[in-house]
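As C-alpha cells, one chain now follows by itself in the form predicted on its own.
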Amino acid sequence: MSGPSTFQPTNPAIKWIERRLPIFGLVHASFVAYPTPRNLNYFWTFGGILSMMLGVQIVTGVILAMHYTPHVDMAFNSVESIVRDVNYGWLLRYLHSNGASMFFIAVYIHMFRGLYYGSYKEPREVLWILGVIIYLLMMATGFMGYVLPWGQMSFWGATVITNLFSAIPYVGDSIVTLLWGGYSVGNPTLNRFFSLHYLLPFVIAGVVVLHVWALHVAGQNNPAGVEPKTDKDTVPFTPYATIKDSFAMVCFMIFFAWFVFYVPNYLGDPDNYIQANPGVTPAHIVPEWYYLPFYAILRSIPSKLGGVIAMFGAIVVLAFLPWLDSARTRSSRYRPLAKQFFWIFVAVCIVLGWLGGKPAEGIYVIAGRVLTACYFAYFLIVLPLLSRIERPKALPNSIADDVLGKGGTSRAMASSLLALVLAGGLIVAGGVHSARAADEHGGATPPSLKWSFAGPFGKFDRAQLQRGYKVYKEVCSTCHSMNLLHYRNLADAGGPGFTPAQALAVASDTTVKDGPNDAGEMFDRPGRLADPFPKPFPNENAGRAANGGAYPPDLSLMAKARNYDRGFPQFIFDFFTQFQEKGPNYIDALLQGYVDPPPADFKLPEGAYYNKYYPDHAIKMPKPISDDQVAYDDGTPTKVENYAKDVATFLMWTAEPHLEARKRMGLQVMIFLVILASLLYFTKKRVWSAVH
C-alpha cells in the first residue's frame, strides 16, 4: 500500500515544480518506494507487460492511421500501401496486428493468475472489477480494429457480430441500425469502427490509470495470499520489481519479435488478403483466435437471444467473482480441491476456444454445450460450494516465512501455467486454421516443396523472380490483374533484380490510356516507373464475359491469401520452424494439379475443369501453361513444374516484397534482444541476491 511521498528535492528546479504540483513525489511513493511483496513470481510482471502491449498499440496506431483511409473502396489498397510504400510501414502494421494477440496472450496470463492467487477478494474488489471493464473495452477495441483492413472476414465478421444486436427486444434492431449507418455494413460502418478503434485505447489507458491507483491502494497480492505485517515481508518497488519487470518484458518482447518478424500472418485469416465482397460469403466466418471461447458460448445456444446473454453473461460473471467466492484463503496454493478445479477450467477454456474454430454442427455442437454449462457452473456452483466445504491448508505467518519455505513450487507452478496457456492459444489457433483450410480446400493436400525464401535467412532467387515475372506476363496477365504492383517495383530491393533502366525499358512496352491533355483529349503514351501493371480487362464484366462467367482475382497477395490444412499438431511445428509457404505451396500444386480425364466417379461440370488441388475440384480456368509454352533466357527447361515454381515464387513476392528485410531486420532484433535479456537477468540475480 503506497504510503506519503518522502521525496526531497534537491534541485531547485524541482523544489519549484514540486511545491506546485507534487508529480515527482507521486511518482517516487507510486514507482520507487512503493513497498511490494518480496515473494511475487513472474506472473506479477504481465502488468507490467501489459502496460508495454497498450504504449505499442497506441503509438504504432496512431501513425498507422495517419496513413489509412476508411473508405470501402480505398481501405483495403490504403491498408497494403502502407506495407508497400510508407518507410518501414510494413513493421508498423505487423507490430499493431500481432501486438493485438500478444496484447490478449498477457491479458489472459494476467487474469487466470488472478483466478488462481484470488487477487480478486477483499480489499481488491474494485481493483478486479476495473480489470473487467478493461477486458471489455480490449474486446471491443480488437473487434473494431479487425473490421478497418476491410478484407473478407473483416467485412463478414463484422456482419455477423453486429446483427447479435438485433436479438435484443423491441430495440435490437434499432441498434444495429446505429452501429451500420444504414441497412447494411457498409462505409458508416467502417467510419464508426475507425472512429471508436482510434479513440477507445486512450479510454481503456484511463481506465489503467485507475486500474493502477486501485492497486495501489489496497496493495499488491502475492502467491501466499497473506498480507504484509512487517518490513521484511517487502521491497521497494524500484530496484526489485523494476528490474525483474524489464527482464519479463524482454523475454516476452522476444516472443513477440518471432511473430512479427519471422510469422507475421500465423494467427491470421488469408481470407482478410482478399478484399471485402458482399457478394461472396466466405464458407467459414469465425473470429479472431481470443474471442472463440465465447463464440463457441454463443454458439451453443439454439436461441439467439439466449446465444447473446449467454457471451455476454460468461464475462460478466467474471465481475461478481468476489462475492461468488467467499472463501477466507486467497491463494488456490492452500485449497487443494480449488487448484483442482481450476485447472478443469482452464482445460474447459482452451477446449471451448477450440470448439469455436469448429463447424456449429454435429458433435462440436454437443461439446460445446456440455463445456458452456461447465464453464458457468465453475463460476455459480463450484465456488460458492468450495467456500462452505473446503478445508485449506495452513497458511505461512507471514510472506517472509513463505519466501524461506516455498522452494521452487510457485516457479514450477508459475512455469507449467504459463506454458498451458500458451500451448493451448497455439491449439485453439491450429483449430481455426483447421477448421478454415478444411472448408476452403477440400482438394487434395499440397506437396510441401523446398523454397530459397524459407527460413530465418531465406532470400528469393533472383533469377527465379524474374523467370517467373515472364511467366506472369506472358501467361497469367492476360487474366488476372496485379493492382498493388507498380513497374518501380521492379527495381526494388529484395525483388527481382532489375535495374531502374531495365525496369523503364518494360514499362516502356505497354502503352497506358492518360489524359486528358490541355485540348481534353485522351492520348496513348508508353509505360512510366510510376505506372502500376496494366489490367487486363476494362471492368470486371469484361472479365467475367471472357471466362465463363468467373472473375480471374487479383494475384497481388495470391501467395497469402491461400492456405491449406496442415494438420495437428504439424500448425504448432510449424510455429517454431517459421512455415509459411503454405499459399507458394498451394498456388505450384495447382498449376500442376489439372487431370484430364476427370476420374470416372466425378461429374465435372459443364465448362468446368477437373484439377485435384481445387476446392471441389471443380475449375472454371483452363490449364494455363503447359511445356514450352514460354522460352527462358537463362536455360532452364521450360517444363511445366519450373513454371509453376518460378511463377509461385514471384507471387510470393508481390505479395510479401519486403521479406528479405523483415528477416534481416528480425535477426538484428533477436540479437540485440537476447544480449539485454541476459544482462538484465544477472543484473537482477546481483539486485535480488540481498533479499533472497
Given for the second form:
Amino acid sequence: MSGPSTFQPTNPAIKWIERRLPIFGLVHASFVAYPTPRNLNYFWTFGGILSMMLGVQIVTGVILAMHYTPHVDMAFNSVESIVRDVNYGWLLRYLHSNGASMFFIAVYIHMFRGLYYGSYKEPREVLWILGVIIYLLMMATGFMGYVLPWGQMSFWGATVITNLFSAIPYVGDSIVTLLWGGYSVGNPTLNRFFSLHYLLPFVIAGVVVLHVWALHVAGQNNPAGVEPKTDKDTVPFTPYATIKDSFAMVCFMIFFAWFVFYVPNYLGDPDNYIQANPGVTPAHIVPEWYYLPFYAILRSIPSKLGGVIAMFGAIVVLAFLPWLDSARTRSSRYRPLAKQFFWIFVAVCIVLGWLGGKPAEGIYVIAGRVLTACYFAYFLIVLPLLSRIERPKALPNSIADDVLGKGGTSRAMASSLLALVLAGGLIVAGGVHSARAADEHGGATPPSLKWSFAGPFGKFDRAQLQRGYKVYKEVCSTCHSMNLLHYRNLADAGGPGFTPAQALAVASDTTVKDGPNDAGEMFDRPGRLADPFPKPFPNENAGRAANGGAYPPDLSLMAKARNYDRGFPQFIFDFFTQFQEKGPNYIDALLQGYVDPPPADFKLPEGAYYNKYYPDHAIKMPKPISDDQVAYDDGTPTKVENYAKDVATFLMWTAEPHLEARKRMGLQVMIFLVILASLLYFTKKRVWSAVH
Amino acid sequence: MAAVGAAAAVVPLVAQMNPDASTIAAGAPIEVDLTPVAEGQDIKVFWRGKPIYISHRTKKQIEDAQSVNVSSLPDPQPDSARVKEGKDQWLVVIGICTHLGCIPIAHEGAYNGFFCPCHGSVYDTSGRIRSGPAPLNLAVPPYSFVSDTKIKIG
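With the form predicted on its own done, generate the form predicted in complex with the partner chain in the same format.
Next comes the full complex, and the chain you just saw is listed first.
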C-alpha cells in the first residue's frame, strides 16, 4: 500500500482493469510482494487467525439472523428452533457462540504479543490505538450478542451492564431509559441490541482495514524489535507468510472444532438455557469469561461510580500505552526487568479473571482490590519507571543476525506463552464453573455415572430412550411441560427410533383443540406429528396453584440447564475428556435423592421434601417415582435407579437432539483438519528450508 | 447554518430511542387492593416492568425501622419519610437493588428486610441500605392511598 506498485500484469483483462482501478496491484503489493521480517514467530499468525474468525462470525451470524426472531416472547424459542429444526442449525449456532470465545482467545494472545514485543512503540502508535478501538467494538458486539438468546443470563447481564450507566451523575438515569427504550430491559432493548449486533461487526471490519493499512505503512514489528535494514532481513509475504499463516489457522481450527463438536457448552452458562424471567434474579450473575477481569475490577471498587470508571479506565489505559512506556528498546527479550513484570502482569490478568467469576465476598474482594491496584500500577507506575531506569541488553545488528545468532530460546518462550495463555483460559473457565456452583450451596455432588452418549463416539441407546420416554409420559408429564418437543421428533434420526407410524400412533392418542372452523367454532381433533407435546397446565399460574406455589419447570432443556461444581483441577480434565454430563448426573441423582424422614437437625419448611442433591435440600416436588410404578416391556428391572437413568437419558436427548450427528461430524472434521494441518506443515517446512 | 441543521437532524435520531407511546401508555398508574395482604406478608406487583414490593409490616418490624439512629446510615432517611403518614404498616418500595439492578429477596438478611443475592447488599425493614455495595436505599415509587385498603402506584 506504499510506493508505486511493481505489479506487471500480462493478462489483457487484468491489464484493462488495472489501468482503471489498480486493485490487483494493491493486493499484490499488500499480500504477495509485501516484505515481512524473516524472524517472525507463530505469535505473528494471530492477526490472520483473527481475520478468519471475523469472517466466520459474520457468515454464521448473517445466516442465523435469517432464522432468529428478536422479540421477548419468541427469541428464546427461535434460537432453540434454529438448533432443532433448521438444517445444520445446531452447527451454525455452536460455531457462532463458540466462535465468539475463540475470537477473544485469539485477540488476547494477539494483544499480549503486542505488549511483550513492544509492537505499540513508534512508529506503530496509530496501529495500536486502532487495535484498542477494535477490541472495544468487539466487547460491545459480544455483549449484545449474548443478550439475543434471551436466557436468564442474557437478561440479567443486560440489566447489570446497562445499569452501569446509571452511575453517571445527574443524567445517568435518563441515559439508561434511553438505552432501554422503556422503564426496564424489555422488547425495545432486545430489538435495538439485535440491530446493533448486526451492524457492529461491519464497523469492526472497517476498522480492521484501517488497522491493516496502518500495519502495511509502518511494517510489521518482529521478535528482535529492530527494523529491517536490508533485503536479507525480509522474505516476501507470499509464499512465506501465507503458508505459515495457513498452517496456524488450521491448527486454530482444530482447537475451535474441539469446542464446537465435543464441548459446545463448556464455556457457556447453564442458566442461559432457562428463558429470561424479569421476576427472578439468578443467584450469581457472571458475564462471559472474556469480560471477567474487568468485572472483577468493577466489583473491587467500593463506590459505584468509581467501579465503573475503573472498569472503563482499565481498557482506555491501553490506548495511552505508547506514551506510558517510552523505552527505546521494543522487545522484552532485551529488557530483563520489563520481561519479568510482563509475566507478573499476565498472571494478574488471569487471576483477576478467576476472581471475576467468584462471589464478591470476603477474601475474594480483598484479593480483587490488590490485583486491581497491580493492574493499574503496571501501566501507570512500572512501565514509565522502567523506561527510565532499565538498562537493556545489546540488540542484534539486524534481523538476519538475529535469525543466525540465536538458538531455540525464542521458540521456547513462544510455546511457554501459549501454554500459559491456555492454562489461564482454563483457570478463568474454572472460575466461572465454580462460581455457578457456589450459589448452589448445600446440594451434595451427584455421583458421575457412565452414559452411552458420553465421549467422542457417544450414541444414545434407543431402547433406553424409549423407556425414558415412557417414564416421562406416565410420570413427569402430569406436572412438567416439554414445550420444545413435537411428536415428529420421536421419529427423528438420532432419537428414540420410533417409526413415523409409531410416532403418529402416539400423537393420535391425544386430542388437540383446533379451529376456528367455518362456523367460527373451536373443535377437537386427534393429534398429528406436527403437534407439540401437550402441556399439563394451561398457564403458569394454573401450574403454581396446583403445586403449592412452585411452578414445575419445563423439561425440554433441563439436562443443559442444571449444573454443579466439579472442582479444581477436575474441570481442566473435563475439557480434555469431553465431560458434558453434569445435567444427566444431576437429574439421576435428584430422582433418587429423597430422604424420608429428613436428618434430625434439618428444619423442613411446610409442603417441601428433603432431597440430598437439591440446592438447600427443600424441594417442592414430592418423590415422583417408586419401584414398579412404570411397566417395562423389555425385561429391564422396574427399579427407581433404572427409571432415573432412563429418564435422564431421555432428557439429555430432548435437550440436545442432534448430539449424535454433532459427534459424528466432529470425527470427520477432526480427521480432515489433522490431515490438512500435516500437509501444510510439511509444505511450510519446504518453503522455509531456504531461509532457515 | 449547516451545523444547526445537522444538530436538528440528530434530535429525532436520538429521541426515537426513548420509550415509545405504547410503552408510556403501558406504564400508566395501577391500583392495588391491599385487603388480601395479611400482617407480616408481602406481595410483589409489576409496574413499568419493575417489581414493586408491598409489605404489610408487623409491629416489631415498624419498631425496628423507627428505632435506628438515622445519622449512622449510609443513606440517611428516617422511616417516616419512606411511608405515608398514619400508614406505618405499609412499606411500598421498588424491588430493584440500587447497586446493579438485581431483585432483592424479601424477609432475608441480617435486618429481616431485603437481601440482594447478586452482590450481597442488605436492606432493613424500611428498605434502607445497611451493608453491601449498594449506594442508596430502595426507591419508593410515587403512590397514594385511594382508600384505606387500596393504593394507586404511579
